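There is one chain below, alone, in structure tokens, taken in the form predicted alone.
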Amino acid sequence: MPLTVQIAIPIFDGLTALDAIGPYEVLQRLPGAEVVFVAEEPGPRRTDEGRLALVADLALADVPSPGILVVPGGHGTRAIAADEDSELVAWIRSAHERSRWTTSVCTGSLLLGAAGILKGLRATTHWLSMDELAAYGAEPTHERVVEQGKVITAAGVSSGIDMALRLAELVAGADVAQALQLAIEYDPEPPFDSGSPLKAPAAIVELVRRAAAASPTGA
């Protein structure tokens, strides 16, 4: 039988753009499945460098109660996490209340925290902001995705599409999942062994950390 399952994408001005386009693109392949794209009100958000809108066809209001959430982080993610009458740490949280699947891609976990749901979880974000995850009362680990019961987390930007893959198999099965890996020919051979801080070499950390710190948006 086919799936019948609504996916609600937060979007905001300051997002990272592969953090909701990785999963997207897995994830409104699913059979059945309902991808949309929300914000406080209907219309484009710019993306951290301001470069590239993404559109938000429906309020936070319209969709109460997605079955998966898929949060993504970028640089607005810390303005909205501050605010103490935010909006939209307000729908997670209540989102989260009845979702099957709770998740987050890069700083989007951040906003997870702001809402109160990884409390005592163990959970991962971008590595240069596992001290602020821990703020909220996570167990920060540099794994790329971790599972704790509905609550899935994924470390910075491209782990989004592994979290994605991982989320399908779990709602539709692993032959689904590896079918959706294989359409979009994810099979990653990248020239460096760089991608983590637990392997890139330690003058390219710093590099990072320093233009990181130099941003004004930052991780």
Second form
There are 2 protein chains.
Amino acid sequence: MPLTVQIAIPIFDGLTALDAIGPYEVLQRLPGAEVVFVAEEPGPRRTDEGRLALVADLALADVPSPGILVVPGGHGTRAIAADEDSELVAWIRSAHERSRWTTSVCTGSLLLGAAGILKGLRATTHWLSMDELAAYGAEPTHERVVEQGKVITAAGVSSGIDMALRLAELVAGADVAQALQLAIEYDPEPPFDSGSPLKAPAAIVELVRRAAAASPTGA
Amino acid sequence: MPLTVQIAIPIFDGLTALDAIGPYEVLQRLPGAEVVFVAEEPGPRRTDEGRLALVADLALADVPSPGILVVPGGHGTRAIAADEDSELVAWIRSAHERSRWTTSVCTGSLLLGAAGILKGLRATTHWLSMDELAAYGAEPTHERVVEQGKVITAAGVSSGIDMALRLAELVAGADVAQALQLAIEYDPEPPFDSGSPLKAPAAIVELVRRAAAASPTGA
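Return the form predicted in complex with another copy of the chain of this protein as a structure block, the form predicted alone having already been given.
Next comes the full complex, and the chain you just saw is listed first.
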């Protein structure tokens, strides 16, 4: 499998770490893939609660044309999406023109939306942010991974792992994708069945909704 | 819930990012929890394939007595475990004496083993590393999350998410743990059922085993 594909994960202050690291852990094992973390300028970016920094090795300008974009979410997306001069949004728009696949996790889809990529497409995001997604002309859906041509959006935070495995299958076939799943021993056993607002007890959904309203750093 | 608990995640060159970030994403949302990334000295540490750096804000010596330890794995664990003067192993041994919970993900359990913590305990690790675990006097098991008193070990890479949700339940109760699961929308939908060597097709298991032998960076 001598394919070579550059996979760019743009990061920014206020990103949600698992949005980026779930797909990273799958895709860095893809034969022939080169994964790079990029930001407006190279250097550390703090995750949503500020308790961790991930380091971007390259600037957006250094990676103008990745084969695959994986755009993570986090509360930092709101300021970026609202900034009409955002270098990141402009980079996403431009990179998308030449990409093989353009993907997002959680509220990363709001950045795809701000770049004008989701108009008229079915798409998903964190379950608490569906209304924001609709504002970009997307048709929000509660599916976990949504494929629309070369645009793939995934639901909240942990869904990036499922998305990346599907992407690995599209890029390199089912055998490779299964091997990657086994390599990261992704045989989930959540202790509860409360991972979706359609499954969690109503009181738990309300608890998370209220906590998010009080401190909107979760998505 | 005004509990206050310091949760330390030690990092080192050659760690597997998702081992640390899965639990981080759950536990940083635990009410009253303070999560800190620590290393022998503060600063960036490169993950296994070197494609990403996570930053430790504090030195091990700054955090002598965390309530909870979460020790990630990665191929970097081998050199650390083999070093009789390892500052990290000494820190784990000492912190464990006073911890409320001592936990590991993937081959992080080899570091618990090197610290003498697993003697006579059932424990787990990445499925490819079971023999190494036995060398520390542990009784290896293929369960995904293994609780032995205050010591909790989790299987390969992605299992840290399941472990952290169970830990959240132990620390703060089932309602909080369910809310955290919903906040990170952990409603897994892997595209295949190949996440465990007991479930994956034999040819896929062999593929991963051979790839790991050729380039042992996966665990």
